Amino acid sequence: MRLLTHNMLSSNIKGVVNGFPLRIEAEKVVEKTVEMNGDFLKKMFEKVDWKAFVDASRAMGYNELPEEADPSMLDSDEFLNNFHHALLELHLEEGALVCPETGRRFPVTKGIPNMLLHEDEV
C-alpha cells in the first residue's frame, strides 16, 4: 500500500467522529521504483494531508519530508524527488491501520489493508 492510498483511507466504525489519520503500525516495508511525473505529484500536493503523510512516512521509516510544506517548495528538485519517494515508492507490504479514536487494528497484508468492518461496527 502506497502512502497516497494511506492518505485517503480513514475508519468507518459505526460512531467514530475522529477516523483519520490511520496510524501505520510497519512491519515490512518495500521501495518500488516508479517514474517520476512532476505534473502529477503537483496536483497531488494540493490533496494530501501534509501533517498525515508527514507521520506515516516516518512511521515507515523515511525521514526525508519537512515537517510543513508549502507549493513554493515544489519548485526544488530535492524536494520533489522526496514527496515522490514517500508518496510513490514506498510500500507497506505488511502491517496494520489503526484507527486513532478506537485503536481497531486493520491488518495490512501483501499490500492490501483490509478495511472490512466487524457486523458490530457497522
Contents of the next structure:
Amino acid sequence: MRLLTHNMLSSNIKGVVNGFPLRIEAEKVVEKTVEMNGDFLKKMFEKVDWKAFVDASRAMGYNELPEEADPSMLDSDEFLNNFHHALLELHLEEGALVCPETGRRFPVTKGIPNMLLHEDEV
Amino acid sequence: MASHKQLPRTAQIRLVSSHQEVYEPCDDSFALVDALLADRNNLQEHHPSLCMEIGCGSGYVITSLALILGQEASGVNYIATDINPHAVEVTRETMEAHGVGAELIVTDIAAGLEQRLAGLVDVMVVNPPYVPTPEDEVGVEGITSSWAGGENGRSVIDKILPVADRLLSEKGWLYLVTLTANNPSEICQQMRKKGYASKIVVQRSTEEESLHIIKFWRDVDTVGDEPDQSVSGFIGSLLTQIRLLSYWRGTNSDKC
Ligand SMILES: C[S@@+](CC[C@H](N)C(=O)[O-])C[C@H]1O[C@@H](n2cnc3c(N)ncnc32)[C@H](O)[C@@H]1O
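Switching forms now, from the form predicted on its own to the form predicted together with its partner chain, please provide the structure.
First the chain shown before, then all remaining chains and molecules of the complex.
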C-alpha cells in the first residue's frame, strides 16, 4: 500500500465520526522505484492532506518531507523528488492501519489492507 | 510505425493467476476488456489519473486496462477492490506476472474510500455479481459472491451505482457489465436522473445470457428530473432513450 492510498482511506466503522487519518503501524516497508510524472504529482498535491501525509511518511521511517507545503514548492526538483518517493515509491508491506477513534486495527498483509468490517461494526 | 496499428496488449490468460474461490475470466470479463479495447482511443485521449475496478476477481480486467493505458510514467494510477481476500491476492499475482501494478484493497465495494476518494476517479470498470439469485446468497463468503446478484441480479449493482457517482470525477467514465435480466434500460434511466448519459459499447449474446457493456459519463444536458432542460439536451436524451429502448426491445427476447 502506497501513501497515496493511505491518504484516501478512512475508518468507516459505524458510529465513527472522524476516521481519518488511519495511524500506520509499520512492520515492513519496501521501496519500489517508479518513473516520475510531474503532472500527476501536481494534480495529487492538491488532493493530498499534507499533515496526514507527512505523519504517515514518518511512520514509514521517511523524514525528508517538510512539515508544511505550498504549491510553489512544486517548482523545486528536490521537493518533487521527495514527494514522488513518499507518495508512490514507499509501500507498507506488512503492518496495520489503526482507526484514530476506536483503535481498531485493519491488517495489511503482503501490501494489501483489509478494510472488511465485522458484523457488529457495520 | 504509424501505419502499423497494433492492438495494445491485454492480459494473457496463461499469466492470469487462479484460486478455487476466485472467479476465472469468463465471457463477461472478455466482453468488458473488448469494450475497453473498442474505446481505447477515447480512453487514451481522456488522460485519466486514477482508474479503479470494483470487484477485481482474477485481475484480468484491471491488468488489461493498465496494459492499455500505461502506468506511473504515463501519470496513471490504479486502485482495485474486492470483497474476497483471495481475489485481491490473485489480482496481485496476475498484475505482477504482467509487470504492472495497482493499489489493492480488500473491502466491500469501496468502503473506507468513499470520503477521501470522492470525485477523483476518472475511469471505473465494474463486472459485478449480476446473476439473479435468492437474496441470501449475496455477499456470502467465497466464490458464490462473485456471481450472486439477488433479485433481478441487481442487489450489488444498485449499491455500486451511488458509490460510482460519488467517486467519479467531473470527467469520470464508468464501464459496467449488465445482463438483460438486470433491466439495463432501467439502470440507464436511474443514472440519467443523476446526470449521466450512457451508451452500449459492446453487446454479446451467448446461449445462456445476453451481456451489455454500458459506458456512463456525466453529461450537463442529461439531467433526467429537471423540468427546464435545454432543447438540445432534451432531444438529445430523448434520442438516447429511444435508441436504448428500441435497442432493448430488439434483444430483450427473454424478458419482454
Ligand atoms: C463477476 S466477478 C468479476 C471478476 C473480474 N472483475 C472479471 O471480470 O473477471 C465479480 C467480482 O466482484 C466481487 N464482489 C462481489 N461483491 C462485492 C462487493 N460487495 N464488494 C467488492 N467486490 C465484490 C466478487 O468477489 C468477484 O470477484
